[in-house]
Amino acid sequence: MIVPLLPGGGDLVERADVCVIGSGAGGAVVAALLAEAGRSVVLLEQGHHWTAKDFTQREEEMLPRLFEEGGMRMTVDGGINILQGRNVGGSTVHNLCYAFRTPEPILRLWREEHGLPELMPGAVEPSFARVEAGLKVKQIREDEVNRMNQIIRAGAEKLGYSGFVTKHNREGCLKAGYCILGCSYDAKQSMLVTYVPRADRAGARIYANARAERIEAEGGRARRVLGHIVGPGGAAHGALEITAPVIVLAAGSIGSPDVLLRSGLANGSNQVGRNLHLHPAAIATGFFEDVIDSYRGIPQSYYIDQFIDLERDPRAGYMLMPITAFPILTAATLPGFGEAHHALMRDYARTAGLLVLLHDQSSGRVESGGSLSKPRITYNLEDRDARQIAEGLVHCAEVLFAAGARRVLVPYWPEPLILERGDDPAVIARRGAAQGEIVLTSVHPQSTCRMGGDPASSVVNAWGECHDVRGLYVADMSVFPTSLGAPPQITTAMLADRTAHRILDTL
């Protein structure tokens, strides 16, 4: 049973073999596997337990329900918006279901430069297979490619750019298109409808509205989790205390380092919270003659990989991905005021978006802020990465024009760049993509508790266990040693599967 803890309900005091903090792509996997193996598991989620019946398909209702800070989490300079889930199921509830395995050149980089020989292809294959089966990963069919993705595919193919229709984790999809606001039909195979119910059926005690704030250790070993029951606005009410010899922290690449820093744990190498990668993304919007209604159908099914070659260089490159947003988020990201802004929004139904997703070498840092609800996040987009984003936007404009767009907008601030058919997109490269001068978004924060063989330069070992604290594991995107260079859902779940099996071997 998943128990929503409500204000006024008293304190929560429990004991378990394992306490898991966070119910997203990492935490839900660990909780389910350990509970199914007969272990006593408590799973804590600071967000609420929303289900399909609560997914109203209305932005003004779902953004505050599903996202940290209502979808407005930002770096301290306001230059990058970071979207993260805050609910049972974590960010898998709002993600767009790309299902990519970790690219082998990235695994090789992690093995060779970060001291992780355990991540050999044969060693990780069983975990990949298990999570793909658990999430019902499958190839997107041609008849499931919506009009926006078809248009972008046509533009890419006209230019000779490499791309392909991807895999996803949906089952019985009705192609309504509201994926980012939560699936009202339980077709998206998020953790909310896969691993969390598995954990529940196996006897895990799952508590929503339960915010872990501090982890305590005794004698160099994990001992207990302390925190509070929280209301919808994040206000603390009753206290919680979970005693367990194994604690798995899976609060995401912002939340996990924040908890560790507040706990004074696992930071012997001074690496906790450092090395933040964001996969920052910038969007070009094409305006077409015909109505597209780009939000209808599966939002992302096509993927342009022409500009990333990880085999040649595992540290650089970018992907181009179709993207759409609903009216509120679109209005918030489009530049301009008054009549100028209205003129852009008037053509909303005729737009198609194409984003540059950067495999970034730039890095940032997470530090504890005034509260766990608002950590301090800094990030410095280096010149080389800014040039790559600008170069990617040039190619976005080329694809959109090749697909039939009559004009393309690049959301510089405060003066947007609008290109008409026949204009030279190279003007984007000359203008650049400096942080703070163009709208940048991140949905893949990672690497703030990175994995590695050397305790002097990493936080956890190859199995996710903290070098400094026995029995304390991290199982989310924060353990990635570098930027992943691909959508992260399957990599996160794969590494969590390995962590869960390691815990079973050692308990």
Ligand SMILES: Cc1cc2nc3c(=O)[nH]c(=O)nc-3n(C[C@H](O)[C@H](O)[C@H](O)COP(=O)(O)OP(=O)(O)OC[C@H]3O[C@@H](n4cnc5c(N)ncnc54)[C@H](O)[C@@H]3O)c2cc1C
The other form holds:
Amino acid sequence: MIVPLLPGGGDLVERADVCVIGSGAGGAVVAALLAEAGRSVVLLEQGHHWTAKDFTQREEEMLPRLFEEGGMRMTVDGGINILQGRNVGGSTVHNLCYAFRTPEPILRLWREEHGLPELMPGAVEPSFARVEAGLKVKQIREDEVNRMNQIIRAGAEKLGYSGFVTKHNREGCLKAGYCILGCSYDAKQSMLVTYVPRADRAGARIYANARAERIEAEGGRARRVLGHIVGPGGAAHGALEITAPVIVLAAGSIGSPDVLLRSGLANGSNQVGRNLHLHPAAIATGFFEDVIDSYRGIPQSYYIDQFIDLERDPRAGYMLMPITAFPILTAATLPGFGEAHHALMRDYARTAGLLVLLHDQSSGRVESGGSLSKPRITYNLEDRDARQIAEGLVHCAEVLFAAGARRVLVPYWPEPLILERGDDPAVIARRGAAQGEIVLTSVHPQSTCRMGGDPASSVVNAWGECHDVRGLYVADMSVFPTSLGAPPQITTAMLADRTAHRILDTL
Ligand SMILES: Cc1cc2nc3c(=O)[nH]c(=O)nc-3n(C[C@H](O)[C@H](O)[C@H](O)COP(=O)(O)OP(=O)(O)OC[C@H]3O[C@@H](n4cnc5c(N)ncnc54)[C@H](O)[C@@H]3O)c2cc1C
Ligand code: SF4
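Switch from the form predicted on its own to the form predicted together with the named molecule and give that structure.
Below is the entire complex, every chain and molecule, led by the chain shown above.
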């Protein structure tokens, strides 16, 4: 049963074989596999249990309800907005279903430079196969490519750029286009409709509105989780205490280091919270003559990989991806006031977005902040990476013009740059894309509890177990040793599948 704990409902005290913290791409997989193997599992999720009937497709209702800090989580300098889910199913409830395996050159980098020889292709294959089956991953059909993605593909092909239609995890998709706000039709194969129900059917005790705040260890072994039942605004109510010999932290790349730092655990290497990579992204918006209705249909199906070659250099490059923004977000980013702003908004149905998503080598840090729901996040976009984002935006503008855009908006802050057809996009490269001068968003925070063979430079071993604390595992995107350079949900789930099997072997 999935129990939404309520303020005033008293305290929660439980015992289990395993306590999993967080129900996203990592936590849901671990909880389901262990429960299905007959272990007693408690799954704690700080967010509420919202389901398809609650997804109203309205951004002003869904952003505050479903996202960390109401969708306004920022780095401390205000330079980068970080979007993360806060609900049963985690960020998979909002993601856009690109389903990519870990690129082999990145796995090789992790094997060779991070002391992880266990991650051989043959060794990870069964985990990939299981999660792809569990999430019903399949190739997007040609008739599912929406008009915006078709237009952008035509622009890229005109310029000779390499790209392809990807795989995704949708089943019976009605092409409603509201994926980011939660799928009202249960077509998106997020954790909410796949692994969480599997854990539930197998007898896991799943608690929503249950925030883990501290983990305790005794004699070098994980022992119990302490926290509170939380209301919608994050206010603490009843206490919770779960005693378990195995604790799996899967609170995401901001939440997991926050809990470890508050607990004073697993930080012998002084690496917890460090090495934060964000895959920072900037969006160029094209204005077209014809109506595109870019918000209709599957939002992302095409993917331009012309500017990333991980085989040649696993530490550089960026991807270009079509993207649509809903009206409120669009209105907030368009320049001008009154009639001038209205004129741009009138063209909303004629816009198409293309974002550059950086395989970042820059890094940042998560530290526990004053408030439990607001960790302190810093990030320093280095010059080389800023230059790559600017270069990527030049290519976005080229593609949009080649696709027929008459005007392209580049998101400089506070005043966007508007390029008219015939203008030279190289002006963007000359101006650059320094943090704070351009609107940047991240939906892929990673690497803050990184995996590695050397306890002096990493937090967890090849199976996700903390070097310093037996029985304490991390199973989320925070374990990536480096930036991934690809959409991360399948890698997160694959590593969590390995962790679950390891726990079964050792329990
Ligand atoms: C808008 C958006 C679009 C995306 N698109 C794609 C895509 O197309 N393809 C792709 O591969 N990836 C995509 N991603 C990324 C993908 O969803 C993530 O890689 C994945 O969900 C990360 O899994 P996770 O387990 O690390 O964290 P999450 O899925 O974020 O889960 C963490 C969970 O832990 C909970 N939690 C945090 N702290 C606590 C605590 N103290 N106590 C209890 N619970 C806690 C959170 O509420 C959350 O539910 C997207 C993400 C977003 C936000
Ligand atoms: S496009 Fe498909 S998966 Fe996305 S919200 Fe619509 S029906 Fe759901």
